[in-house]
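Next up: just one chain, as structure tokens, the form predicted on its own.
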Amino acid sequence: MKRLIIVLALVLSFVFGIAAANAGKIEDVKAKGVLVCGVKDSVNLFGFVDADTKELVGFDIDVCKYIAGKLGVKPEFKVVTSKNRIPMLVQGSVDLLAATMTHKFSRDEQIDFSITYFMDGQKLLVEKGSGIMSTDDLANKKVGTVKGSTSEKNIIAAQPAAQVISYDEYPQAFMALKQGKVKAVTTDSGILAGLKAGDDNPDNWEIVGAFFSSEPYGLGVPQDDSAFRDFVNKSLNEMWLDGTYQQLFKKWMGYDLPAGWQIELWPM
């Protein structure tokens, strides 16, 4: 009898273990009552701390709030960096990443992505009148960017003779530019626009050059959970179709969506 009880206990444990493993992110999030989103806190316009309220705000923050609302739960935010965001999702510290993250095939080896929810490209932020107008002008010059970002690799590919200095966050790279430690800061144009707009003297700086990379932003989701990924994609479609996306874009970017661009829409 004792042996039978032990066997039954092991069988039930195995069954419940499978059930828990198959529960999926949607059930997990609903059970917790919160959607934990990994976001940046130092990228103006996308994810940053409001100087007055001391709260996290930005385009990515509002996207998370919308998806949490669709799930019927509250959003909760954890700050991530370009370097640790994927490990935090893989480890389960966050349920979703909304962190100005370019969708790359190499990143697909660890996590899955939503459809592209924001399209950008890489440019340069320089001091006005510096004479730097493109990557051609960066040979043998120091350029600031952020550790673990696609910008590190893209600038080397665009200008192999540049000396790339990588910082933990974009404000640090911008500070290096203001202190004369680097001649340019490079990353996605939307992030550069946020750095410039948040400066006390924005007219001292300019964003220059043509796009030298394509940066399709995707929301990071746990790998091999198609139900959750599909839910996120459907939520993004609904955000576009009900007009919320366009309102948030104008709210944070300060201008209407570029003509001809829309997120990938699927038939409902």
Given for the second form:
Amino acid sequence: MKRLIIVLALVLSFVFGIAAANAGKIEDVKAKGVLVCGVKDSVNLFGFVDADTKELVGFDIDVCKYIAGKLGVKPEFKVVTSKNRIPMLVQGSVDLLAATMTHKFSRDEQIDFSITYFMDGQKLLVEKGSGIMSTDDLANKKVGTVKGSTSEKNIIAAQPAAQVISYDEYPQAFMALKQGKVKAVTTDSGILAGLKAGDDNPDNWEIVGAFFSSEPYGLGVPQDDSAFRDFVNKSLNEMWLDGTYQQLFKKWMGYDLPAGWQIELWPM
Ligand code: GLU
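The form predicted on its own done, now the form predicted together with glutamic acid:
Everything in the complex follows now, all chains and molecules, and the chain you saw is the first one.
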């Protein structure tokens, strides 16, 4: 009898041990009571610190808050950079990434992505009247961007003769532009718009050229957890259907959502 109880206890602990190991992100987040989102803290419009309240605000921050609300938990924020965000999700230090991140097949090898929740492309930010109109004008010129971003790779492909200098975050690249250390800053147009708008003299700067990349933003979610990914995608659909998406887009971007663009909607 004693032996039977021991065997039974072993079997049960094994079964429950496996169940615990397999507990998905949804259960994990609900048990913790918080959804930890990896976000930017210096990307105006998307993830940045409000000068008055000192709180993190922006489009990505609001997307994270919405999903946390759907899960019935509190949002918590951890600051990530373009370089460390995927490792932070892989290590489990964050549950989700809402960090201006483009969904690329190469990134898909390590993590999974939600449906596209924001669409952009890469451009250049230059001093007004600089004469730089496109990537053609950047041969043998210094261009600032950010480590670990798609922007870094795209500019090298678009203009191999440019000298690319990569910083940790976009404000540093913009500072380099102001100090004359680079002739242009390059990344997604929305981020460039945020840099320009956040400057004391926005009229000193202009965003130039045609889009030279496609940057569909996805929320980063842990690899192979389809229940969580489904939940996130459904939340994004609900966000669109209840009008929150359109309202947040207007709030942060300052203009109405471009006609013809809509999030990928799945029938309920
Ligand atoms: N969306 C691009 C990327 O994921 C550039 C912006 C960023 O660095 O987050 O790399």
